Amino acid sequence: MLARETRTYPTTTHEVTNQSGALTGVNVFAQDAILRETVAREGAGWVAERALRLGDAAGDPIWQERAHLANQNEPRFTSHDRFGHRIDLVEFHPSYHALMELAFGSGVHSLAWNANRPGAHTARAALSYIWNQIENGVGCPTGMAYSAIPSLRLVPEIRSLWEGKVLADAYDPRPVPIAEKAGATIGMALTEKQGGSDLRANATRAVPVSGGGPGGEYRLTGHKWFCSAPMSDAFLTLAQTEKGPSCFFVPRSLPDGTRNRFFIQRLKDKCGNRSNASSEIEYDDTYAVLLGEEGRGVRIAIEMAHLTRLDFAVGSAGLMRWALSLTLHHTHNRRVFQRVLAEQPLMRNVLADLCLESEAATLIAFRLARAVDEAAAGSEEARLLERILTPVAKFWNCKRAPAFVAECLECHGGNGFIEEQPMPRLYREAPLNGIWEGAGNVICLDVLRALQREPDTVAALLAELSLARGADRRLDLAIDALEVELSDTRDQEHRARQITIQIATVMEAALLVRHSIPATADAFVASRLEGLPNRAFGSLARDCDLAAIVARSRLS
């Protein structure tokens, strides 16, 4: 018989002890001192009330269960109804819709554009950081809606009809025309199977209906190999015109209310991000509107990618933070060999090292967010810093996340590998941001483009780093070494990853020296700037103040 109080069977062979239990009842904004300090310092302290409301959801067992169910019950594609009509419908579990309602209702997609005050992109980054501690699949639709706004503004008619619906803090999943929607979602369909990141190799063709030109009607024919969130209300896509790759707006519903010729071929069976549908699609004489000039599509796509890359740097830092919080909770509530696991000397070394990595990822992501805000306000120096720091932070946070989450999973032992636990989902999610909007090599080559085409980015970068000079001799030497590395133009493509990693690591060290506690800054500089390359987590020097480092990162 089930025990009435616990709704579980009474144990007859043993008593369940020494299990850490779920990390619930926490607010990941209110109890994260590092995040609160960082958001306030970078100019968005005013987001605190909204961030507190969303921060509660990460520790709420109801929302935790919804995130689990949305990933366990994957989207299902139905091409035709039972009478043979083509409907191209992707159905989601109710938990996914609930999560979308929470994210869009909280402004995770819209705050940067709706706030109309300094620090808006940083404030929106705080919400995205928190959201990635709740459920990562929904982060794709919110990020696409966030980054699409500048492109929608290229055509006044599209802006007037769509922007208000896209920026509404509302979620409306009904497949109906835009005029009937309470809120709209935007997807992207850029890559094709033969080209991948090489967008100029796309084969989809666009033919103007009349004269063509910006805001003109075109018809598209071709395929897209990756189209995420295919139930979105409209998509930004690329197709070839006589002048080259061009960017188009493709609504799912036509002006007369009928459905556009947008055909889902199948859903992708993905390693992670399983709550979010990704698909292959076909255009067949599909209605579209040209955004910007013909032949400028790749440039428009890159401008969108600049914002999504910020989002991936922030999102990866948020994912790492939640993995760390789960790990600190587990190791402080589990005993091994008659001792709390977190107090074992070698485990304490691992935990402190993970804390260093998480805080560094957070600081570089939010420094980039502030640069986006300041660049939008007209600062040329901020624009140059944003230009170089966007690919640097995107590459490094996305590259560090998989190794970081793998170490966190190992700290949980066998329990961390069980699908009922949250760690396997984070483990599968961790590599994904590194692929979206350009895999590692593509991103590092973008770093080189910034250095070569806009050499003033070097001065902006060094000016930012100089703010930390004089505090630590080792950091000063690392900045000097970086300046020498950047001045060497030989074999730069071969060295692109080395250059990117060096910029990222020195920038993280500088930010920690300026803004973190001495124990954290000293340990990071000693292990990252002086330590061995390709080091494993848990190899901090014996004189590091491990207890202080871990205490700073625990939710309290």
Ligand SMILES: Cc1cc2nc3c(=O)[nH]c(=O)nc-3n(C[C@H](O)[C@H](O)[C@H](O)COP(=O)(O)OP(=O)(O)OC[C@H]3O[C@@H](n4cnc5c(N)ncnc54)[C@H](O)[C@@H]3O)c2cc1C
Given for the second form:
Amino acid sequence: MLARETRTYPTTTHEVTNQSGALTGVNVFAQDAILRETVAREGAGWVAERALRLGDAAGDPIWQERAHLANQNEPRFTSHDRFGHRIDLVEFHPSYHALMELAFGSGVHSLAWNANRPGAHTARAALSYIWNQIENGVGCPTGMAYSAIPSLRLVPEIRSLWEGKVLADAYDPRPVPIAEKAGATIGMALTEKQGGSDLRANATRAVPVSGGGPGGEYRLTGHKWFCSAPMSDAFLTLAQTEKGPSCFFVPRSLPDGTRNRFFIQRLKDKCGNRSNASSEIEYDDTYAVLLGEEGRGVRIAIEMAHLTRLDFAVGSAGLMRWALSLTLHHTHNRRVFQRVLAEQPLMRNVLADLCLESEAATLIAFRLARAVDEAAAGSEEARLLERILTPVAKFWNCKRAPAFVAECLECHGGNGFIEEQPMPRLYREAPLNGIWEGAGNVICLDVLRALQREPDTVAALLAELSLARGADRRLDLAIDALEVELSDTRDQEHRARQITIQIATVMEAALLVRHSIPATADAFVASRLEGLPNRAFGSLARDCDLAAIVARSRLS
Ligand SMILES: Cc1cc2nc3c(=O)[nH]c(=O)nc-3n(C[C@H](O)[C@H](O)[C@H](O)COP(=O)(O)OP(=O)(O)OC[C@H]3O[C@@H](n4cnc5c(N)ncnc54)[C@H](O)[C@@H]3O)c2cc1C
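Next block, the form predicted together with this ligand, ref. the form predicted alone:
Below is the entire complex, every chain and molecule, led by the chain shown above.
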């Protein structure tokens, strides 16, 4: 089923030439010098063995075919069996199950919590970055399992029953009670019809069964307009108690083996992310356990969102990296006008510009991952940096991904637009990370919240940037300008995007100046800090060393 026919017939009308062929047989960790360097520098070089194993899958034609099939053959929902009993069944193509098995079996969801050594979040970020070069739909359940752990720990009984199962490097899709499962997945059901960004508008009601309180049993009634991975074993959800929005744990199966009253209404027909099911659900007197105090639900949701936002900053960087690798492969194996496409001066300008963007996205994502590690180890300075860099990197990497992937698709010419090729899938996936866990404006308003409620985040940010001072006058001036921008408290809400973009760009420039080759750092500073105000990829100045920039990003 999976090994597609590779022997070809002789054609009678023409010889097939000048097609670039698939990018296979590569290892996206072993052959990505930027990723290897970055992961080691940010404290997780020890993940290499796992990363190498997973890195092979991205270049393996069998896994590439599975990713394609899992997205072509979308999940199907059956509400009732043929006798009329409600079953709420979501069925997936076998390729999806194989991908889930690979991702969960590789610890893409769990390594941060299982490794128990410095750099654990960064190491997991490396796996997630690689995963996003294999298949993106499965990145949803892995990301939710990763970020759910702190919430599961709020209730000792849930922790002892569930944490080990969620963190098992195993995938077990059977709909059975948790005690019988080898591994468990967790979904999140927050968004309702009347509001997703404004979670306080949630209307689902929660009634305590007896007394209530943390760890107490409640019954939920209401709906969720978006609930991805609805076949998960349990969900973190929000519902209103008398004290306001509160966070609940909703298992799919009850301890006696019966199903909880968790009703899938239908699956969403989505623009992308098609291998992953996203549903609308209803609660109707549904069993739930309160996590934390009543009225603290939004706070708990925001804490989870901090980790999912890191995952999206990393994931978008990974998605961009795969789009770039495909593009570099295609343009080096296609000739136009008697020349290799990648060597045409204007194409080289486009490719080099894409390389800068991809490396910058990678560096900012992994710098954030290290801040998360150091904050978890108790560093206050890292906590402040993490607080501000999380929304900055989430906003900017997710915002850049769609334009980046569109440019990569265009580099493939007509082939880029054809569904058998990988580019259309990446193109339809690219905008998603910018929406869930906070769409762009909401994320920029979170940057402001960090600046206003924790003004020390500014000092942490400037301290990090100052490490790059003295190497490039243009960067020094940009850091000065940012300092002025951040000290201006007028109309901040109106300026939130501008402020966020400025922090992101200066941070990326600082990281490249410190850690990349001079050609890359120089071209980034010249184009992003000084260049055209309204630019498109491919507008680097004539004195940039394009060949060196492209060579650095090629899988080697
Ligand atoms: C494929 C997919 C899967 C999803 N899966 C899940 C899931 O599993 N669980 C879940 O809970 N949710 C899920 N979501 C929902 C997602 O998290 C929400 O769509 C998102 O949070 C935005 O909420 P909304 O759709 O209600 O838009 P709205 O809140 O109406 O926002 C619309 C726009 O307004 C902007 N905006 C909001 N407030 C402001 C403001 N104060 N100032 C300026 N602009 C503002 C936003 O940035 C956004 O661009 C999923 C969404 C998608 C597309």
